[in-house]
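Next up: just one chain, as structure tokens, the form predicted alone.
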Amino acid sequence: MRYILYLSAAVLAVFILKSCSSTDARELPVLGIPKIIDGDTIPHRIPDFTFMNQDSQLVTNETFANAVYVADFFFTSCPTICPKLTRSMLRIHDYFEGREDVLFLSHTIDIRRDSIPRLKMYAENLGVTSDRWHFVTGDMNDIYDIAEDYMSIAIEDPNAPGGFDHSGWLILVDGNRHIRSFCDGTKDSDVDRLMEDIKILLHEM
């Protein structure tokens, strides 16, 4: 039910997104469900996270304090989204080609199988590096847990194709650790929108 839950959500989210204008004024919003502390809004913000990127270097919130960064849910046998996902996650990359404040964060949700070894591979093989791109695995309910937060969907499944259902979302997050838009990696159009929007939140910076 929760996944749901936040699958409705993001839906809405975009919808929200796409109904909005397209101007060069518009500001993009603080996405996900705050929390209400003592009277007060507390907007959503990624937890804590402590993972291990394809260089056996630890990476945690302090990694992206400066940066803005987009994340995304994979696993490197996919047979189905994730090579279009990657595909775009490299574009965006490229696109933004020399900014050390537009970094990237990809978790294997397969951590059995895509070892250290292997994610290192599947970056050399894209011929990107871990000083904008971290390809990370840890443990296993850790990424599932934090795949709600990033208001995404990751989950093992023996009748999914590969054994895993997840999202094809691509999520934006700003240096306060804040959901500010995202995209459908599957959808050309929709991530040329998702780095127009990169362009504007890093004019907030």
The other form holds:
Amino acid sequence: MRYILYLSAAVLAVFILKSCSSTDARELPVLGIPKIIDGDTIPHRIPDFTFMNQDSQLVTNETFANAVYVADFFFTSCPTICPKLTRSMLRIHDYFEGREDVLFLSHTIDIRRDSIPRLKMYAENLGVTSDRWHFVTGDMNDIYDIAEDYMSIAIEDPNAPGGFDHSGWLILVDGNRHIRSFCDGTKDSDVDRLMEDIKILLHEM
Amino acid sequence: MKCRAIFLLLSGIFALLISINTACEFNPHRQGQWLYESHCANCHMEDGTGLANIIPSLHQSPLLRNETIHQTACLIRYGIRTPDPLNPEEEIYPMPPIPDLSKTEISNILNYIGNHFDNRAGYINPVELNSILSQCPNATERKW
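Since the structure above is the form predicted alone, I would like to see how the form predicted together with its partner chain looks, so please show that one next.
Following is the full complex, with the preceding chain placed first.
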């Protein structure tokens, strides 16, 4: 009987120690398909981009240089998954309120209708007044191309509700343009996990 | 031996009672909730709170009161047009029509949202929707 007690105490101790060390030492991987150039493995990076945000300011990679950011693809009149994505983005935005090193980048995929004033109105209707969340538009092909670099899909499809089809990932990018994590923006529990990943990434910086 | 048979019988009855109980779950609006979650919750959210000033909350909604809720059937079937103030030819945050929902399905949704999310509309009878749905003021074919 006594042996069983000792044994279970030992097992419990191992579990506790293990769970502690794993949260402390957890590191986020660099995601995406690496390129191999001259025998060197180059991890996937977000390429150069230039877009314009709701305040008519240019938004480039430099905008996010000393920060981590969460990116997604949406359009303002979207009747399918965008409201949920936006609500999840808003939840993360509010959770990290006041942190200038946690930024947000929402690309419209409906550049014909989503003009800059319309993006501005969307941000205002959402209650976003900080300059940490950029709602951007730009050249249509640039946006559709960069969606692939974010491992996302954005295509115009007249048969899709609202005229566009796109994936619902929220993508977490670090200050070196590497994708470090992502989540399904329609699932609250998955968004919770992404917020934990943001904390890990901030710890790393 | 006899004792064991009685025990098995009793536990069988007990299990049956539990399963019946969970199947009913005291929710009179199961189909309405299921339809709401598949047709409406993408925008109005599972908890009915909507999205800031973009998608209205359904909580204590003036459109889901006893005296207004029947007309709301027309909004579910034909949607709501929402001209963009910046460009009236375009719409902004429109509510899409759902032409495929039957009268009974619409009344199931109304019974669910009209008696959840702090609304107290009472019971909506599908028969009462007959005349309303046949003369909706917003009845138009909408390409979506």
